[in-house]
Amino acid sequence: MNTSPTTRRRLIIDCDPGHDDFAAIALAVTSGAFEIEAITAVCGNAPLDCTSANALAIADALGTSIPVYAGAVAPLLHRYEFPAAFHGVTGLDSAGATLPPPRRALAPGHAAEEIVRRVNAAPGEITLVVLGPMTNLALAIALDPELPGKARELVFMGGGIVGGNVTPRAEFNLWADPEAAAMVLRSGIKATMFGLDVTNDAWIDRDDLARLRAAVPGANPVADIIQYYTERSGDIAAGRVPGPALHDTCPLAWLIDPTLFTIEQLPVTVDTVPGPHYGATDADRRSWVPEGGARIGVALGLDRPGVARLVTDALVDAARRIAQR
């Protein structure tokens, strides 16, 4: 996609690579349609110093000089064990070869006021992408209230109506730190949400696997890292889909193809009270349901394969240009 910089939307990616991210991260910078102001991370895969370091590591290896910033090293009340079983301890373990070590440092200061600070310079201009727990912004939010009316809009992988990953109701972003999550859904934030509803759905198959690992012969440690997530994905070991699903792509494939989903406004709530269902998401689709409460963009459908296409080209490219470094 040839677009020029006068027209790129402005984005800060709010992460904690992750596998999933690694995909999206590079979706947004080979895809040519946006200017990156920021990566921020967060806890969620892994531990912040580990979620920081990955982030760096993607931001440099793709040629990029977009600046990478730490940010909450716990959600705000909840605390669990970090899922190593599908991301490894490091949040992006490789099954060979890994990213070179990036040749730069962490920027100074925190992710939530870095936040604030670059919203409130370019008001109505940032879209905050978020691909794990809402942390970060929830952060921001508290140091600046006004924060949702100056963002472009939220897009956010998270959440999910018909169910969850880990537990039966609840979707890891948004119960890694649902406390987070509901401040900011309830800060009015214009938002559209890309659950499991889709996302589990946005998988890749052995053909698109096939051609990610033949772009690079020899050592290529994208689909090293790719390959990894590959292994331990619970749906290709149940026979429910052929290849791993890539959820944080999601949010990036939308904005640069809208149609490629389809998005219903409803009232979403995030259940806090402990219990079978923390963390989970509730949307409310009666169509008796009083009007005036706040909605927010749900993603309730995909095209498989054309995101699929999308993301399957972008992390070729990212093959290529890691391989040229």
Ligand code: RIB
Given for the second form:
Amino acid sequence: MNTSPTTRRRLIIDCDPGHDDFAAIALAVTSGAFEIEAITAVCGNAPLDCTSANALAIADALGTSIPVYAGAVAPLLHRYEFPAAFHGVTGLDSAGATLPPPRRALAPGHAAEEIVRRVNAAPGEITLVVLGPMTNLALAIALDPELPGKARELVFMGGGIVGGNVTPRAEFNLWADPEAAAMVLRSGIKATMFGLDVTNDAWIDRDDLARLRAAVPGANPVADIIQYYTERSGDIAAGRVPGPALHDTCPLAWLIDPTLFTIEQLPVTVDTVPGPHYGATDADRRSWVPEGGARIGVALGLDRPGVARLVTDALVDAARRIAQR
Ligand code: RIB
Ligand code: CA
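Let's compare: the form predicted on its own is above, so bring in the form predicted together with alpha-D-ribofuranose.
The next block holds the full complex; its first chain is the one shown before.
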């Protein structure tokens, strides 16, 4: 999908690469649908020095000059062990070939300040896509409390009514920094949430993986990186799904083709009380709830084959771009 520069949606992508963050950035870049103004990194799947280095390597390997900024080194309050079991100690471990080292450095400045600067420079124009813990966005809102009204909208991967993946109730991105998520959701920003309700089913299958593997002769770091993530999927091991769920691709797939998802407007809260529900998201689906409370869009259904096709096409394109670098 190639749109003219004047009509492309302007994005800032905040992420914690992260294998599925990698797939999401590949989808955003190769779709041709977006002007990606900046990529900002946050600690999440791995420490900030890893996630920011990974984000830079991804942006550079895909042949872009998108500036990459480092952000929060830790959540607002919560401290936790990084989930190296899924993403490896680098946050983007591979089963074989890795991305080439970047030919440029991180851009100077903190991610939160850059989000504030760019949104204020283009009021109503910038869509914020958050694919990791919401710490950078919360800091940006603390720096500029008017930011929520100046961003075009927020689209994020996180939470889930259906339950959690890091505890029975909490999904990782919101569990990693629930206080940041609460600040963002209470800010009144126009938001659409892609939680585990849909992202658990955003998997690609063996044929998709084979198509990716066959995309280029010889070294194929994209296939090897996705293979690493696939080999550590608990849901595949449990037989729940046949292929890797690329959670973070969902917000981008929706921006590219909204028909791929079913969205409901619901009041959503995040639990910040330490205990078994810490980081859990609750959506009140009672129809008689008196008006009030921040209603946000919540994705509750997806066209899985349609999303898988879009994502696999993007990964194949990314593999070919990297092979030609
Ligand atoms: O729960 C899935 C989320 O946690 C994704 O953003 C993945 O990258 C991890 O950060
Ligand atoms: Ca992520």
